[in-house]
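The chain below stands alone and is given as structure tokens, in the form predicted on its own.
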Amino acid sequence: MLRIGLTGGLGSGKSTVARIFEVLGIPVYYADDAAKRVMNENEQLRKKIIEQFGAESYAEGKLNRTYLSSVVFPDPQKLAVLNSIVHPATIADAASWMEQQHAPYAIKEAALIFESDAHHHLDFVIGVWAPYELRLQRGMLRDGLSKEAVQERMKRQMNEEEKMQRCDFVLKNDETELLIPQVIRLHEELVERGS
């Protein structure tokens, strides 16, 4: 079975294209609520958080993600350091998740495949493109942000052109060209090379 990436930047579309590849019988691995979930249940994890952040990162027994949000988004090394604990637990319930699948290939949709370093557990990286003021209009609707705090997390993401140029195939979602079509060629292609 073909381990597969899914990335693109915000607004690109890429939960869009996850939802066509489950619809074609595709497993996907959402990493976005993973990390979620595995914030909440590792124990460990749970301790290095705190440890980093304070007693305050968990409300009532659960992440509390609006403290959490406010100490790291702010902070570019401090958003580093939650992602050096976050990521590598991510990767690794990805890693258990994936070997439970019984499908040609299976997905792990995430924004930070390359500055995770997750696509060195995949075997191909499939990005998700669309034009920056598409995906900033797209960011704003979606999560009721302004242009300018849409455009901050923009930032820190991965330059959009180089990430495409280390996917190894990219999806157009610019709205000129059918998206279903292409999704559909790309799973016949990718459930050949998974038999």
Second form
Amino acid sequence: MLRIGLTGGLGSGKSTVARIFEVLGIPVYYADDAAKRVMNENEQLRKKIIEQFGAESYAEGKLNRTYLSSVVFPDPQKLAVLNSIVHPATIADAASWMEQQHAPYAIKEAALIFESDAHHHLDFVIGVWAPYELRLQRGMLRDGLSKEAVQERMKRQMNEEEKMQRCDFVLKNDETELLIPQVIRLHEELVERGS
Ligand code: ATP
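Please could you give me the other form, the form predicted together with adenosine-5'-triphosphate (ATP), since above is the form predicted on its own?
Expanding to the full complex; the earlier chain stays at the top.
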């Protein structure tokens, strides 16, 4: 079975694309959701997070995301520390999930693939591309954030063109070309490669 990564910048449409693959019967691992679950369930990880960021990182036994976000997002160094703690655990979790799937291929959807070195555990990576302005609009609409707040988040991500160059396949989600037929074509190619 092929292990496929699916990535793209904020508002590129990677979750939308992931849902289309799911409709086609392909199992999808959502790295963001999984990271939250792992941060709640993995005792060692919980200990390390509390060690680094304080007891307020958990409230009533659950990850206190509001607190942790307010600590790490304004400070790139702290964010890097959190990522260095969380990524190995989520990469291991994704790898064991992959092993349990029975399909020609399975997908891991994640904002960070190259940044977290997760691509070493994947056979191919699909990139979802959309132009900056459109991603900005989508981010503002979806999250109800100001233009500046979305731009700030986008600034912290890897350069989009560089990311797409590193991908093995790129889907264009810029509203000039229908998305579903592109996904179906890629699905057919991956089924062929995976069987
Ligand atoms: P993030 O990394 O910020 O979570 P993402 O890459 O997963 O973003 P999505 O959540 O799939 O992106 O899409 C962002 C927003 O744009 C969503 O509200 C989604 O419904 C919308 N969107 C994505 N693709 C399209 C499209 N082709 N047509 C219309 N709306 C779209």
